[in-house]
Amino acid sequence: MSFWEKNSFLDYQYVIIGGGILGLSAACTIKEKTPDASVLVLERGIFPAGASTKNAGFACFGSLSEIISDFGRIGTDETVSLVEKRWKGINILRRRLGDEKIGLLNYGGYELVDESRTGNLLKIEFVNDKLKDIFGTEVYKLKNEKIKEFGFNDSKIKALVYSEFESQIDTGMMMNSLTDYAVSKGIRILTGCNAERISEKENHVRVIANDSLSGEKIFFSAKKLYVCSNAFTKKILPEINVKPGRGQVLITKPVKDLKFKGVFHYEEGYYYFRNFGERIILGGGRNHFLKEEESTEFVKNDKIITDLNEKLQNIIIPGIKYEVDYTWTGIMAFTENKLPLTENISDRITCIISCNGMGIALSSYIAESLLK
């Protein structure tokens, strides 16, 4: 190293690793407080390496099967609790970017359900109670005419739900845009830089990362450290009990007289598809194949990939012809208890990972909250 390099590009207040959505929430949300504070932010891909680039862009906060899913597993407090923080979180990314640069559209959300789970729809009445005081009306609704008007099989789907408060993004345009916005505020990003054990010593953190070119080790120093690497946590602190959980997700090309636009769940959450345009991003399956998909390995799943098609050949757009464009897939991160996991490691060290799914309607919130 030069002694440039060695002057001005290794020493920080603090360091984030992880480059996705929730690293550079954090990034932004320390610079918003203290400008004059040096951050840098460390993502060993080119683009963030887990689901920040890879999701289907939906601004959600649960569908009505799953928050009776999750009133079920975690309580209804807790379940409530966790609604108003994706909220939050959205309405904090949508104050700091605004919705023309996270390309929002608000067509609502929906939910299929099918017969084995009408059983909800008697639960309606209470979830909106429960969540009242967090949107101030009714969250769901009926919307069963819509069946037909959409074009989806009703001899499969049974009801529709709505929700007025849903909407989709444009997943390129919000991380392009967090991004510019965390240079703006003077974040230092290195991509390509693969951040591969951490040693804290009695001052400061060293973080120790691979020069791809060289192959020379560098060591970055913080005053704090953040570790924002989701997925990927347990390959630098592998004491953390998080489960990876790889995401499928195809979109096709455009579909001839598309009749439906918003976001839409199917089976609790598991199956999830929205319109981008008059094409269909399509992703989920992965409850069918949980041990399959628990890996961080960006490796298309076939079995997956022919449910999806058949979700949208006998369900969706049952009787149209439609043509895969191309399939990709995308890493998150899970929890036992399907909450966020904020953990101190040291007074130096903080580990924030794991949206189960949810990054985007979290980590805003997670961020701001963590850093009071």
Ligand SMILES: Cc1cc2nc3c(=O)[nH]c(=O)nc-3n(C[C@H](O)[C@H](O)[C@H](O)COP(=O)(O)OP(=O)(O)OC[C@H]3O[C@@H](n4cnc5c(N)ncnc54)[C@H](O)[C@@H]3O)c2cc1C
The other form holds:
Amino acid sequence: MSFWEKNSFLDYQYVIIGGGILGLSAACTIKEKTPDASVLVLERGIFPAGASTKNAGFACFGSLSEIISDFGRIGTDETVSLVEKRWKGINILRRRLGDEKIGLLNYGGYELVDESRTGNLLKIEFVNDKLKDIFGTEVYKLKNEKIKEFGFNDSKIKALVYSEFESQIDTGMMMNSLTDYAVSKGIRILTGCNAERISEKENHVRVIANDSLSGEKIFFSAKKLYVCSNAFTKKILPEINVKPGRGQVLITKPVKDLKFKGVFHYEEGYYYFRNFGERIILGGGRNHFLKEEESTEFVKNDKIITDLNEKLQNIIIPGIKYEVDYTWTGIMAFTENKLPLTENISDRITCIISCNGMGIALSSYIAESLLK
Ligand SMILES: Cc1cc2nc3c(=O)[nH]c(=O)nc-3n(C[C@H](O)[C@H](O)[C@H](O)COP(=O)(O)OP(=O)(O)OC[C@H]3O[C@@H](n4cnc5c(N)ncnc54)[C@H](O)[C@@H]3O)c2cc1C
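Moving on from the form predicted on its own, please list the structure of the form predicted together with this ligand.
Below: every chain and molecule of the assembly, starting with the one above.
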């Protein structure tokens, strides 16, 4: 390395590993609070290469059946607190970047309820009551009249639960805008830079990356390091208890006279679909292949794509001709209790991961509360 490179490119007050929505949000929060701090984000992909540019773009906080299931799993208070964090996070993101810059459209959100989950409908009032302090009004309402209007298969779908508080965003616009915002604040982002190892020294942390051009090791130095590498964290911090969860997504070509707009959940949010103009983006089905999809490999699972096509043909647009344009995969990270995880490895190293399946909502909140 030249003198200039050694002198000007390597030492920072803050280094963040991972240029997804959480890493970038953490960097932005640091710069908003301490404008003079030097902040570097290291991203191994040319684009972020995990979940943040691969998701479905739901600005959501949990469907009715997902919230009821979470009540049973982590308790009512913890679930309500998680919903509040997601809601606050969405609002921080909207405030920071502006609705136009993230392509936010408020068509609302719906959950499709089949016969096996109609029992949840009896709990709408209870859930609304628990969430009243956050939203100030009823969150979930039945809108069964929309089942036919939207063209769903009414022999399978018995109820439609509506929430006016859910929106859709354009994930690509949001990540571009967040990057632009970060750069405008003076944050340096290096892409194509894989952090291979970290080691703690007396008064700094060393982050060792590989220069793919020269094969040389590059030693970045940070006074404080945030590891925001989500599903890939075990490569750097093997002790962190997190599991990858691969998500499969398909997008159709424009469907003539598509009858619905909005974001839609099915089976506790394990299936999700939305319109993008006249196209449908549909993902999920991981719940039927949990072990196979516990992977950090970006590999298509044909069984899931077949299952998603069946959902389109039998439930979502029965009798309508459509063509799948293409498919993709993204990798999420899951903690055992599905709660986000913040772990101080030492005074200088903090690992923040696992917005699970709702990072659009949670990331900004978690980044902000971490740096309070
Ligand atoms: C298919 C799919 C659909 C989803 N749909 C939604 C949705 O509709 N709404 C919602 O709220 N959430 C959704 N999510 C979840 C959401 O995308 C994630 O919670 C969120 O993106 C997590 O952000 P992150 O920054 O923590 O992780 P990531 O986006 O995974 O970012 C981590 C980054 O770290 C980088 N990295 C890893 N290791 C290293 C290293 N050693 N050196 C340098 N860089 C490294 C990775 O390349 C990656 O870019 C979905 C996820 C998927 C996969």
